[in-house]
Each structure stands twice: as C-alpha cells, then as structure tokens.
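Given as structure tokens, the chain that follows is alone and in the form predicted on its own.
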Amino acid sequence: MVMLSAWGKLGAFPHTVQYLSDREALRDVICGAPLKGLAQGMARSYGDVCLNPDGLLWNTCGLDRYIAFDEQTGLLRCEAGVLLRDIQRLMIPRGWILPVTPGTQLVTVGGAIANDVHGKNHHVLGSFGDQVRQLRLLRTDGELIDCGPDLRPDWFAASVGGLGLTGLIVEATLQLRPVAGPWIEAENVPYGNLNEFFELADGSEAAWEHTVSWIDCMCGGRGRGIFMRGNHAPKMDRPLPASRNLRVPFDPPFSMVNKLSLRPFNTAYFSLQKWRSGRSVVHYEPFFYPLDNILEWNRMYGPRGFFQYQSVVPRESGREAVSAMLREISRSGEGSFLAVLKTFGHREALGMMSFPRPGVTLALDFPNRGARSHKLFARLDAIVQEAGGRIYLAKDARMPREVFEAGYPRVQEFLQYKDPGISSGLSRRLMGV
C-alpha cells in the first residue's frame, strides 16, 4: 500500500493503487477486485471524495486518449483520463474550447463529470455536466452502461455529479464551443459592499459571459472586493505570454496563511487591484486558472493542511447569509487570501448530487487549526442550513451527515444507482456505504 492525500493535505492514508491505461482491458482489472475501488484522476479534490483509505484506487491518468473529433460540430469523444488543460491547448488553436471549466485545468474529464464542476459562466452555460452528450460507465460486475441526456437519462443524472460512485467513467463525448482565439476581454471593477456586488452581478449577466469576484473575507459583513468579468475576444494577432511557473518549493513548518499575514495581504491586494481596475485583454489561462502557475501552492498551508469551505445559498436569502458568514469568518481571524464570491444562474443542475443551484456561492480556504476550525465550520454550517443551502462535496472533508442530508435531498434516490463495488472516504462518512 502507498500513503496518499488529497489536495487539502489533511492527512495521508494507505491505498492499493492500480494504474489504468488500456480501456479494452478494464473489465479484467476492476471486475472481481478483492477490495472496493474508486477511480482517481489528478486528486485535485480537497477532501475525501477522491480517497478510499485502506481500499483500492484505480488511477485513470493513463486513460488519456482522444477517440474522435468532429471539426464541423465540435463533438469530442475521449477517454476519462484526458486533462482539461490538454483539451484546451489542443483545441483552441483549432477554433474550439471547453464551454465550462473550473478554477484549475489540471483535472481529468472523468473527475470534472463526477464532481459536475462549474466555472465563471454558470449563468450562461450551466455546469460541466451540461456539456456532456454521452458517457460510458463500467460497473464492477462487468456491465457497460452508455447514458446521456436522452439515453438512459436516470443513469446520466446519477453519474453527473455522482462522485465516481455509479461506476468507472471510461469515456465521454463533450460538446465544445467555437472560439476565435485564446484571448479574453476582461474588466475588473472594485466594489465596497455586498449591495454593490449584487448590483454588479445582476447588471453583468446580460453582457458578460464570465463573472466572479474576489472578496476580502477580513472586512466583516461589509464585503468589499474586486468584481471580475470577461468575454471571449474576437480574433487578434498578439504574442502569446511566456510561461512562468512558480513553485512553493517545500512544506513550511507552519501555515503561511495566518493572522499576521492575512489582513495586511488582503488590504494590499484590494488596494493594488483597485489601482489596476479597468479593461484589458488577457490570455485565457491566467483569467480562468490564476493558481495553476503556482505549482504545489497547497504547501503554503503548512504540515497540517487546509480545508476549503464552499457553500451555495438561495438568492432570496443570499445577501443576509453571506454577510453573516463573513462576520463569523472575520471575528474568527481565520480566512483566505483567495476568497471567491459568485452568483449562479437560474437553472437547476442535471445531476442528482450536483452542487450548483440558483443562488450565491462563497468559497474560502482555511488553515487546519483543529478544534478551532471545526467550531467555526459549525457556525457556518448553521448559517447555510438556515438559508436552505448546501456545501460542495468536491471540497468537503468534514461536513456532518445531517448537514449533508439536508443539502442533498435526492441522496436516497441516488443510492439506488451506486455501484456496490465502489466506495470512498466521503461515501462512507456521509452515506454509510
């Protein structure tokens, strides 16, 4: 067995790992396995959704082949281990782009489907699952299931956002969208409070495809921040930016995100971005994936790791709930350099267990401070529950079961589709299976 951790580095756990590379031989590998298994790609989920402690992991990164692409329609069929980054870099020069991607492109297609990831344009195009036209599952009893929005839609709804629990995703057919090139016409707008944020969010939906904001989590319930919006630019002849990857070279002995660094950093960042506000043309990679150029950035939280807490609450209670969460976070002295606030569009997700829903979502990283962190999370949980919201499973490592069941009311329906030969740390913690 090998010791493996998730992106949050909250602990390393023993796993037996099998590396998959030949989709024609997958039945021989996963059927009749002596241990319950779980597919894992890049392990960029923060908590235990991508871990199977004391069990079997099927690493899918070797399933990275393109199967077919239609240059006329933009339909791409590929194996589940293909990285979103590689699709973008291959297809954008050919005039096509993935319509929806999360804040990192260093994830696999299978992982993006299993967690039904979302991006900055949910109000326009929904989540990743909305771009999937068909997927193929291999169950641990050997059954192959092809499903899609119009083909066995119940299996599709269970598998999109299904946390990898309905079967091994072998391949998928994705609908790409046309794009003129790699450039984004962007605008940064400073705001001073939550009222201004919601005015910007509502006022940007019609004219701007991509919207998101950085928010200063240390300024109490007031909620100042920087609103960022962008559209794909027309074709233009500009030199591509040089690749400049930085790296956090080692694990520091303590978290670099702490009371001494957090407040001054947020104040300085807000002032700098306010000074830089206005319109610009930027390459899609720093616009969509600002942290991908800082390799192993998760190390900066030190040896105890970190939690990410991302919630979504309905719009009608969103302003009060977000303000209450920010007050609790500011009082605690904990928080994040990169706190993200965004509205979701008025559309329900395809998946039974998908996270996105109409409303407003707040996401922050928190250094692991043990009991002190969990007391803060309990207060945040209470706010989210009272507002009728939910917490993102792809980023969770500690949610109580009652909070999970309140936020995901279709869980019993979903469990009818779970593969009995698949399990994860999260499924055992929150579903008992």
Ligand SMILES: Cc1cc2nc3c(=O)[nH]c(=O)nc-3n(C[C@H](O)[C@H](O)[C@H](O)COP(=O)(O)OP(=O)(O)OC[C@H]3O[C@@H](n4cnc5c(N)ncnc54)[C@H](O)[C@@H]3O)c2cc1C
Second form
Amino acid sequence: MVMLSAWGKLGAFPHTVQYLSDREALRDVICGAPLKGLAQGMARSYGDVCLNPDGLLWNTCGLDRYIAFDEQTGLLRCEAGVLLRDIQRLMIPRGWILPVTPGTQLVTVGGAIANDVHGKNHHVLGSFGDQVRQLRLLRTDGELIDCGPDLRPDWFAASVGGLGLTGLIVEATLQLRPVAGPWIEAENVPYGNLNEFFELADGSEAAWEHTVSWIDCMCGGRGRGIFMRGNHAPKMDRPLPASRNLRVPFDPPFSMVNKLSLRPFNTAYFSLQKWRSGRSVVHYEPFFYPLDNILEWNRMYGPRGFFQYQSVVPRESGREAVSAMLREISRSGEGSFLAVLKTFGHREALGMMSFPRPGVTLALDFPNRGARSHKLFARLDAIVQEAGGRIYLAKDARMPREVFEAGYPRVQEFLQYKDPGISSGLSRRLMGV
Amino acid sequence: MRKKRVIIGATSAIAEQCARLWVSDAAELTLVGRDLARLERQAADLRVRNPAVVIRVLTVDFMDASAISSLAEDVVQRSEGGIDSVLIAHGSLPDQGSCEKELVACRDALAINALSPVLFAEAFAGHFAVAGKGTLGLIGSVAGDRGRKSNYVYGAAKGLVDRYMEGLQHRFAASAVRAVLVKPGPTDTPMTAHLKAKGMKLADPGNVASAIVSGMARGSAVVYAPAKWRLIMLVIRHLPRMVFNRMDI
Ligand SMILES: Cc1cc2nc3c(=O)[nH]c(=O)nc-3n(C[C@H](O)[C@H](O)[C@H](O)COP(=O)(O)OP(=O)(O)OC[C@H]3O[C@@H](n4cnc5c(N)ncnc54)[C@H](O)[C@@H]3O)c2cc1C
Ligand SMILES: NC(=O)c1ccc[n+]([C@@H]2O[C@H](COP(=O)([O-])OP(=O)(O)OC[C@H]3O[C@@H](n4cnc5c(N)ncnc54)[C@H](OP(=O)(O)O)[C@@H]3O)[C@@H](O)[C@H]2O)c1
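Form predicted together with this ligand, following the form predicted on its own:
After this comes the whole thing, all chains and molecules, with the earlier chain placed first.
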C-alpha cells in the first residue's frame, strides 16, 4: 500500500499499485483481481477521477510503446501510456502534430481519451476524442473490445470521456495533422470587460485556431483579462529555446496563494501583459503548456492542497452566468491567478460523459480553505445549474450528486458500459458504484 | 559515423531506454532476447521512433554456450563492416530466501546473472579483438560491490562479472577495444516493481540509460548510475567488517 494523491493534493489515500508494462501480459494483472481497480496515467487530474482509495491502481506509464506510424496518412498507433509530450517532440520535427492537447503535455494518451480533454482550438477541431480513430479496451473479464467512430460506436462513445470506467484502454490510433514546424504566431489582446471578451472570442473564431484568455478573478463581475490567440506559423529558421526546468523546492507550510498575494499579483500581471501585448512568434511548448517547466507547481498551495473549479455554461446564459460567478468569487476574496476563460465551438462532444459542449468555460484554482471554499462552490454550483451548465470531472473533487446528474444527463446510459471490476473515488461519490 | 549496435537482453527496461537513445542516430540495432513477440513489439516502437534505422531481432537460449557463440558469429557476419558496440543487459533479481532454501533457485540466479553474461561478453570480445576496436558494455550492479545478507547470491554473481570485466580491461588495455562495466543503483523497472509498490525511491531508468550511453561513448571503465552510488559504495566497501556486519542492510 502506498499513499497517493491527485494533482490537487487534497489528501493522500492508500492504494495498491500495479505497474503495467507489457501490453500482451495485461490479463494476468487486471483479470480476476481481488479488489476493484482503476487505470491511472500521470495523475494530472485534480481530484478523485484518477484515484481508487483502498483499491488497486493500474499504473499505465510503462505502456509507452509506439506500434505503428503511417507517414502518408498521419495515423499513429500507440500504447495508452505514451505521453503527449513525447508524441509532440517526436512528430513535430517530422511535420506532424497532435491536433488537440490540453494545457499540459505531461499526460498520457489513455488519460486524454478517458477525460476527453480539450485544448485551445475546440471551435476548430473539437476535443481529443474527435482525433481518435480506434481504441482497444481490455475488460476485467478478459474481453477485448476494439471500437471507434464506425466500429461498435456505442462502446466508443462510452469510453471517450469514460473516466476509465469502461475498461483499461490498452492502445489507440490517433489522427495527427500536418504542421510546418514548432512555431506559433501569437497575439495577446487585453480586454476590459466580458463584452469585450466575447467580441474578441467571436471575432477570432474564423481567423485564429487557438484562443484562450487569462482572467483577473479579483476585479468583480466586469471581468478584465488578456485574450491570447495563435496560429501555426509557416516554416521558419529560428533557434529553439533552451529547455529549462524549475521546481517548487519545498512544501510551504501555508498556501503561497492567498488574499495578500493575489490582488497585487493579478494587477501586476495584467499591467505587464497589457504592456507586452501585441504579436510575437513563440515556440509551441510555452504557448500551449506554460506551466510545464515549473515542476510540482501544485505544491505552492500548501499542505491542504487546492481545488480547481471548471464549469461550462451555454452561450445563451453564458455572459450572465460568468459575470455572476466572477462577482461571487471576487466578493469571497478566494481564488488564484490561475484563471482561464474561453469559449467552446458549436459542437457536442461524442462521449456520453464528455465535458465540452457549446458555450463558455471558466476554470479557476482555489486554495483549500475548508468550509469557506465549499460555501463558495455551492454558490457557484447554483449559478452553473441555473444556467444549464456542467462541471468538469477531470477537475472535480467535491460536487454534489444533484449537480452532477443535472450536468451529465446520459449517466444512466453510460453505466450500462461500466466494467464491474473497475471503480474510482469519483464513481463511488457521484454514481454510487 | 552512424553506429551498429547490439543489445543482449534488449527487453530489459534499462536496455529499452538505451535503445530509445541510440535509435536517434544509429545505423543498425540488433535486439537479442528470449521472447520473440516482445522483441518484435520493441522493434516496432523503435521503427516508429526512427524509420531510417535497420532493426533486427534475434532469440537465443541464454544458457547455451554454443548457441551464444554462433549467435555472435551470425550477428557480426550480418553487419557489413562489423559492429561497433554490444550492451549486455539481462539479469534477474532472485529472492534471497529462496536461494537459501532451494539450490535450484540459487544455481539459476548464478547462471543468469554471472555465467550467461560472461558467455555473451566472451563471444563478442573475440570479434572485437580481431577487429581491434569496439565497445562492450555490461550491466553489473552496486550489489556486486559488497556481499550482504539480503541479496548475496545475486551480489556474488554481479561481483563475478566485476572481476571478469576487470580482466577484459586488462586484456584490451593496449587496443582500441573498451570494456565498460555499469553499476546501477536501485532503478524503477519491472525487476524492482515489488519495491516500488512498497514506496521505495528508485532511479529513473531513462537517467540510468543516459549514463550508460554516455559512459559507453567515453569508454569509461566503470559507470555508476546514478553517479552518487560511486561514493556511497566506496564508503560501504570500506566499512570495517565489525561495523558492517551489525548493519541491517
Ligand atoms: C496544468 C494542467 C493543465 C490542464 N489543462 C487542461 C486543459 O486545458 N484541458 C483539459 O481538458 N484538461 C486539462 N487538464 C487536465 C488533464 O488534461 C486531464 O486530467 C488528463 O486526463 C490527465 O491525464 P493523465 O494521463 O494524468 O490521467 P490521470 O489523471 O491519471 O487519469 C485520468 C482518467 O483517465 C483514466 N485513464 C488513464 N489511463 C487510462 C487507460 N489506459 N485506460 C482507461 N482509463 C485511463 C483514469 O482512470 C482517470 O479516470 C490539465 C491538467 C493540468 C495539471
Ligand atoms: N532495476 C534495478 O534496480 C537494477 C539495479 C542494478 C542492476 N540492475 C541490472 O540491470 C540489468 C537490467 O535490468 P532491469 O532492471 O532493466 O530489469 P528487467 O526490466 O526486469 O529486465 C530483465 C531482463 O533480463 C532478461 N532475462 C531474465 N531472465 C532471463 C533468462 N533466464 N533468459 C533470458 N533473458 C532473461 C529479461 O528477458 P524477458 O523480457 O524475456 O523476461 C529482461 O530482458 C540487469 O542486469 C539487472 O541485474 C538492475
């Protein structure tokens, strides 16, 4: 037994870990286990979706082999534990790139599928599941299920965004897309209120592939921030940036993000970015994965850990709902400088339990302050529910069951595909299984 | 010059990481093991990583001296202009208790960790001697530096390859042949999964592989990986027996 926590470090829980390595020897490990198990990749999920307290964890990081790559079509077949970072670093110099990646590339292919993760280009390409052509599931009864958009599509729809509950994803075939090189032409545009944000977001959809914004959660319902957009640049000769890793060197006894630090930090950051706004050419790594060079940054919230609250609300009610959430957050004085506001495009995700949907998504980190945090979250839940939105399961560690069921109306259909030998902290908390 | 490299026990996690480093600029990689399907899976992975490299897989009985000898012959024949390096990586961590209770386990542990690697090394050393150049790497272990109660059968086998490699280095001192002995500390691989599940801190096999690859490129006589083990083992080796025998390690 080892004590393990998720990215939010909200607590450490006992797990029996089994390390997977040979994809042809998986049955020996996962079939007929005495306890229920759960696949775990890089544990970059914030809460209990990647934990199975008192149960088994099947660590997939050793399932990291490529199987085949077709240079003509860009189809990559690989095991589920391959890191998105490794695919990017191998393939970009060869003219191919993962079409959709989240804000960190230190995640596995299996984890990216199981949470159907989104990137900055949802309005163009949808989410990660939209790039998957086929996947292979191993069920705890030993059955292998190959599925894809046209092959047992019901199993595919259950497993994309399936939270690891439909079986162990052994391997996947991903469609890569051509890219000229590692450079992004980026532009930062400051905005002074939410109306400006939505104008920028809508106005950027046609001409910009990647859009996201940093929002100052401390300035009330008005919502000022920095809108960032980018396109893949044509081939150019530039020196690659030197790779440099920093590490949060110690566990601070209290959260370094607090009332005293937050407001001045946000004001300074906003002013700096406003001053530096405009166009530039940047390498894809700092553009897409700005925090990946700061190892273990999650330690800065101190021993009690932190929550991320990420919701999506439909566009019709979006402006009002986002403004209401920002007012609540600002009033509470809670929050963090890691706050993101972005729009999703007009497409429903293919997974039964996928998070992305047309609308606008707000994501914020909150240092864990116990009851005070939960009170704030309850007020935010009410706003999200009223607006007809949902909360992202990859980030959640606390939402009540009613809020979950309202946000994920296909859960009963989904549960028909659940593997009875698999369970997670999240599935027990929100689905009772 | 793009190199032609051979890896014995290629499916070992440490060797696999070495192969991933070497594949970026090798001409040929020959993977030798006992399980063809596993070798093929690894070869497929390496071909995706670099389609320009010729990757071969071969199986052999790791205890069969004459099969090992003809395998070496065969590998050298097939690579035009001979091979540049061999890494001998296989090994198996036995349960010390079982070795004490059943001599069969004890014998098997000595055979796979001492006898077998020496046979492979000797077979390829012969070819390097004729060529007058080449680098032979062999993975020993920090466990070979001093016998201790918790794993002395394994440690004795690793100690044997230590003395063997010393001899090879002496033999080739005046030539361009290099014999490199690698001594990893506890490393995160399937061999130590039972230790990791208990929460023991283990070195990253990718880092150990980098140390092996650069140590072989330099032709260093002894490579500790990670490097801190050189100092730790220096101390352990020099502890007076009275002190050492009281330690529970
Ligand atoms: C800094 C940071 C930025 C982020 N930005 C974004 C973002 O922009 N967009 C976004 O969508 N997400 C984002 N995330 C969340 C992250 O992308 C997801 O949580 C992702 O799923 C983590 O992948 P993982 O490999 O760490 O999987 P884990 O967190 O270990 O597991 C996630 C889920 O996948 C399941 N799983 C993992 N492997 C398998 C497998 N082989 N078979 C079956 N199930 C499996 C697990 O059971 C679990 O349910 C971010 C996270 C961080 C830390
Ligand atoms: N991991 C550590 O902590 C550590 C520390 C010091 C030294 N080492 C040494 O490092 C080397 C690599 O080990 P690793 O950690 O990478 O272990 P590993 O992943 O478990 O690999 C062991 C390798 O040895 C092969 N092997 C075992 N028994 C065999 C047999 N009877 N016949 C043929 N092949 C056999 C295995 O082949 P299959 O794949 O076919 O099973 C596999 O290739 C070994 O020499 C080991 O002693 C390891």
